[in-house]
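Presented as structure tokens, the chain that follows is alone, the form predicted on its own.
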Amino acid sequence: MKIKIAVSGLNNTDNPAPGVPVIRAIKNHPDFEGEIIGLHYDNLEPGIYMEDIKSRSYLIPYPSEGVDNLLNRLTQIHEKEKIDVIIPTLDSELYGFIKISDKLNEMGIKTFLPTYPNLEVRSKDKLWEFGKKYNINVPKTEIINSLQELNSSAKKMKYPIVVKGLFYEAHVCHTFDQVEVNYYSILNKWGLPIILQEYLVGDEYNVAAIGDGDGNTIGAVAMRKLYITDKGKGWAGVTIDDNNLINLTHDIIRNIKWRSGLEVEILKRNEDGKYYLLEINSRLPAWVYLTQQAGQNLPYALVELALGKPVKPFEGYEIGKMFVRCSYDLITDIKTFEKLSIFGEL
């Protein structure tokens, strides 16, 4: 059956989003067949001018422009494409997603999300809470709201301490004044609240999974950064066989239901050997590909959740595959930026 898929995070710098890669997985699986059409949020994403990426890429608004901008896009673009199956890629577009998910299924068109609940309990800024419920460690986590919060809390922790904003970014500060121009920086992008975080010395592991909503794992893919960028993304990484990080992601999955894609991120402390709960995003993550190559489809086994198929879970995946990111220019005619420019679509 030939299916139109739309994906979002066309993004592919040195800051990358999923949609690529997600995109690269579903055209490798060979029951594939069908359409790629790309959703992206500014006209210079690179993954628009990529070849066999896509067949045509469409500018949607921003999350912050509201879900009825959102909805009103989708149903133009899907007047003209037919679209099947939607996978959002970005943290911070899926409440608006989830919010039109019954809308967008009434068109038509599939998704697979997590839920309101699953944000919520995952939340950087409730992740300390997380933790203690289930007996997992997570480092030490303050949450702040105000400049009088940050001075305060700041003065409990040991330094480094690593700030972060909600949805994206982290910093490592070893002073106040780093604290405090990291504090601004995340504040204008991202807004409140910020998180103070301890931290941990220790060798730095993802996990790329896939839960069914009812508490069972589809897939689950280790991998260990071999090369971080200093905007703390894994520039290079390689898959390894470690049970621990496994039944780890098994067990948060289990216990709140996670429903559709996600990537743990997990620090084995050097001190004592102990796991440490980083984060749990909410979307498969930028290394995602990596996880096809070794024997888990993991954005294929999404387009099937979505299209309400039975996906039976993977079992193993294959040790020592390995990912190393590169930049490369893409070669285009200024007309084609003009065209997407002018009308929001290519």
Given for the second form:
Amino acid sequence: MKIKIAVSGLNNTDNPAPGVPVIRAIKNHPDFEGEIIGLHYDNLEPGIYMEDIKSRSYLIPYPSEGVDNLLNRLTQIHEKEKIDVIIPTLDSELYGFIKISDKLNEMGIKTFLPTYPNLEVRSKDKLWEFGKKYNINVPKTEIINSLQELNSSAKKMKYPIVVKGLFYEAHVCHTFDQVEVNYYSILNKWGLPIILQEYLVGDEYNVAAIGDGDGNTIGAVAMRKLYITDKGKGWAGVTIDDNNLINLTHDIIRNIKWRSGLEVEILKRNEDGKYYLLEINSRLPAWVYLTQQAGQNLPYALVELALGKPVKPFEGYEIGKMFVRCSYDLITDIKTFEKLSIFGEL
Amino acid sequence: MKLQKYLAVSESGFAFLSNTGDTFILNNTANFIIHQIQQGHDEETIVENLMENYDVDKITAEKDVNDFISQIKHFDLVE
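I would like to compare: after the form predicted on its own, may I see the structure of the form predicted in complex with its partner chain?
Zooming out: every chain and molecule, the one shown earlier first.
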């Protein structure tokens, strides 16, 4: 059966979104027949210009423009394209897509999104309570809503301290001056609350996974970053064989009945060898193409779940499979950019 | 002594610890010693085999084996 899948997050820069790797994985599945439709927020998202990624791509409104605008635009696109499935791949757009998911379903567009409680319970400002409730180690965390709280909380903590925004950014600070500078910097960009977290020394690992919403894990692949950019993004990584990471991910998915894709960030502390949960990201990661290459096509599993098909959980994956990102210039014509700018589609 | 079950060492001397993703490049001597450990030889035998295969005296061979074993213990490559 030919299907049309719309995927967002075509921004494939040095801070890449998961859209392009999600599309590549779907297209690699032997059962996939159909077309990929790109959904982009900016006319310079590289995925729009990459060959063999999408059939057509459409500009959609930023989440800040509200769900009504998003729904109107998706309705327009759907009239032309008759989309079967939408996979939003960015954290920031999930709330909007969840809000309109029933209406999309009525239009015949299927999704497989997290629930609101899923998103809330794993939020960075609630992770400490999450850890306590489910007996999972989480670095000591203070939630800051004012400069006064910043002063009093920072005094209680041992340096270095990690200063984090609710959605994006994290900075390791060695003095209170650095804490204050980063507090204001994040406040101006992302608002309150700001999170102060105990800095633990150890190795960081990531797990990409899918939960079916009933507490079952459909697939989970663990990866160690081999090279990290100045933005903290993995530029190379390798699949690893550590059941502690996979079991922790299964526990999280089971406890909160996670629905959809997710990425779990875990630190193995040098001091005691214990595993600490750093973050739960509510979407598949930008390195998800590695999971398909290692034997677990998580993006295609997400498509099948959205279509309501039974999906058999994956068993195992290839260890020692590596990814190395690359950056090269795509050449296009100003006419292409003009078409995108004027019509919002290509 | 037993190497970690997660440690894979190729003939060329490239070692991959599959539970952490750590990689190591072994020089010829280290590669020789680690394969001797894999074959289950004790330290005394490894020293003798090292002397036989490389033109080194016993003191140097013992030092090389001891140093290398300290290093692989430091990196948690032994069980």
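Take the two forms, superpose them, and find the largest set of C-alpha atoms that agree within 1.5 Å; that set is the rigid core. The model shown is predicted, which means the values in this text are computed figures rather than measured ones. Positions refer to the first chain, counted from 1.
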Cα of Leu267 displaced 2 Å or more between these two forms, core superposed?
no
